[in-house]
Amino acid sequence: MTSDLTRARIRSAWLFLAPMLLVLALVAAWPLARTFYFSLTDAELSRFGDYGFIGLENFLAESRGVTYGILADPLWWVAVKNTLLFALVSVFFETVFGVIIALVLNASFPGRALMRAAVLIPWAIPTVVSAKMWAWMLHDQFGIVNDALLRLGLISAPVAWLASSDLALWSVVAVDVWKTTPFVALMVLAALQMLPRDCYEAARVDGIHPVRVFFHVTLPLIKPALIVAVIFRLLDAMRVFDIVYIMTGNAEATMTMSVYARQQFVDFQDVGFGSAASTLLFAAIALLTVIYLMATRADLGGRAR
């Protein structure tokens, strides 16, 4: 039976969230389901006043013996392979070196302060400023990685890193991976601060492996963090625009799925078919999310079984 004081504290849990509820309605939820009302019509940045209701044509429909709609553009499953590949390669290189650089930095050595600050640099530049840079770097003809790499004899040509459909997409994650590992380094950074020292005390005087060690106790008692830290990051490499357009606009070889839509909207002007592709992105990424909540059997509260 509910007592009195713990009905007093729902509601006053209530009142604290109201303003956040509100706020988050009125910046996502309005915004998210005129997106979706907007897929179901045939709506143009140069008429937008003038549009009809269509239903799922923009999804996919069928007329004469012809199948149109996203579903039927090659364009857009060119993006969903490229969004995919993106998110699960550039996470899980993130996660990797983000847990060794981790571990290296929670070790006690001389200029550790040091060592910790410029870590962050990558994370602190803005990505229009680090993806600029890094197209410059990796120009065919005048790029400072072609030149380095040629006064190595590790190559006997300039490679286009960028306008290659071999190395673009690669090109773009390798540059992801450096930006964004900081922060699941200093995710997992906090979570080690915080595991008791006994365990590892008793490992040492058992003679555990160090290897052993942080497979058996380190990493179940980081997991919580861990998983916290790869959700926020799936979800950014889900969803990424800037560091794709920047460094190769329109390209198909890395088009994802939200370069595609913003073509769809600006290039195109076609509101009706933007949406409809931004309405797929958000379920992409909500079944994603998922999927891995229920495969980590992790809960909101950042408890892992």
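On a predicted model such as this, the values are computed, not experimentally measured, just so you know. Residue numbers count along the first chain shown, from 1. Each form is matched to the other, and the largest set of C-alpha atoms that superpose within 1.5 Å is called the rigid core. What changes on going to the form predicted together with the partner chain:
- When the rigid core is held fixed, the Cα atom of residue 287 travels less than 2 angstroms between these two forms.
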Second form
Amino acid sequence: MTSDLTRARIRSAWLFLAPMLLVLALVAAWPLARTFYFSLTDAELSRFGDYGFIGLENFLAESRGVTYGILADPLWWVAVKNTLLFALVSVFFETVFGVIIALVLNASFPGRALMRAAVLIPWAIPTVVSAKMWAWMLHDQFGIVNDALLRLGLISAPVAWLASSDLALWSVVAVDVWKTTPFVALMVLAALQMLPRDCYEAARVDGIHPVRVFFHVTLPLIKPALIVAVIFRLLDAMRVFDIVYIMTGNAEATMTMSVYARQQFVDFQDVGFGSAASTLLFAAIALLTVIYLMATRADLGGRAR
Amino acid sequence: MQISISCGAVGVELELCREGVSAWEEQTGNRVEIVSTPNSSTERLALYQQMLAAGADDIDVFQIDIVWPGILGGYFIDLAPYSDGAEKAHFPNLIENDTVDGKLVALPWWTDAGVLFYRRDLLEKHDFAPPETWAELTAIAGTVQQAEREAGNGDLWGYVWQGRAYEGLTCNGLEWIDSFGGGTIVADDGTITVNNSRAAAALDLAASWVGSISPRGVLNYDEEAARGVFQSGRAVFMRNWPYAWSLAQGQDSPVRGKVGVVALPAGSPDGQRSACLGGWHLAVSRFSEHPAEAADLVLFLTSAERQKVRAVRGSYNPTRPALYEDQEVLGVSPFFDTLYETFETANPRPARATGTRYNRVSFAFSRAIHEILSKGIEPAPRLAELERDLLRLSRGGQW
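Having seen the form predicted alone, I'd like the form predicted together with the partner chain now, please.
Once more the chain from above appears, this time first in line as the rest of the complex follows.
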């Protein structure tokens, strides 16, 4: 039994929510639905507007004993593998380094404010700029990275960081770690500053080793913030495009799912096929997110603890 | 009246474009806005496609690559009604290239062909003539590189080229394969020819360069990266387009006066030489609000007078045979004369045969070559795989 007052409140709640729902539908739901729809057509950029419905042929089809479609394209699976490797490895290192840097920045030492600002610089530089900058620094003939390593005697000949198929992906991962670690550090630092002092005092009185304190007190307490930071990073890393495309273009060794989709869309003008790739990318990200949320039992719903 | 033109910015392109455009502005009193576009031709095509597919009128005159008329032709106006027969003074094969379904969709601005740059001083010092075959090039580059390194020039490499998986590698690969008699990927009638033993032999030789006479990093080089290495004095040979000549001879160039240009080597002593036909053309968008003025600008920029300025100032090859007899032009770029035949007979990429699918063919080809070069896999089975890919792309060779 609902009173008039409750009904009025529900009505005004919908009223206040409506603009946001409308904007979300316009900027998120509608493009997503269009992409999904185009993935079932043979639309092409050069004759846009004139397309037919072809069902799931962009995904997988067979004709005269030959299989077509994305799922039959070995390059797609290379892109999937690259994307997963990129996402898992880069997020792992970003988390580890981010936590370490946050712990350092959380200690009090002279010049702490300056350090905190300085750490953010890689995150503040636009990706296009930093990727281009790193591409020059990693250049095999006149790059500063090779020069430094040669002078230190760590390598005997210049290394082609971005050209060799075994190194290119890891070079890009390293640049991404450099760029995005500050983001994780900042999230963790914010969590660290809210920790209750008394636990630490108790631990100090009991003479517990700082490493034990970290794993038994600090880590559990910052876990919610860490989970949010990691999920942000994971989603970002799964759809990575700019850094990869600027440093190595369409090269197979570093091609991610986004680069693959862009190539189909733009270089090959195949809107249908490109949309199918985007749809699969979306599905992959959604799946990974669900797995992650279930594995960490994260509560993003804001239920009262 | 204001119109806009897209200009590339490789080397001195942009400067010359600006000069040409201002001359037209003075002559006609119209205003022209120059839109600069990405250096990489792959990127530029992507940008054009997005703009044209959306029907945007932001650019009236497009600078297009020689392989694009088939892909973009539908978006351009027929220039024949405006040209007053001007197209007859250009190389006929270029005009044929720009004619799509009987429509003259573009006029050639400058032509291009892959050529071999070499360090004259180093070759003289070690007593070599410029190479006639690829095997000779391999041997000379190896010898000079080793001797110079032992003499303390530790950064020197034998040969740099364009090895990144993009259109540039398609050109390099086409030149190697064609000079070995292995054809041009897809024949004019649409037959896929790339899977043959001569192509495999050419790629075997090219693969042997990576890490020996060419730095491994060459697999991520484009034109400008290769020029950076050559012009700073770190390479004996370079495959590039003629635009690199005037830059290598520039006031601030470390190799000024030490550079020579010849045609790319042949596959065997009695074999043919090959050069990838490049070059840029001008077309007028059908979404342009001022097609007559835009067409006039195209005719002005492709005129003999303007092409001569470009040839003298930037060693851009004219598309008019008459200019190859002009003493002033030959004085600046003496190789125009010796390489006339190369420019006239250079090999087109299979853009006409493959039509709108050219990009996919080019990508499949450059990707296969990049794999062969970077992973050291056997060319023959990879070429067989490429043939299957192309068959699938073309629905059995029908395109």
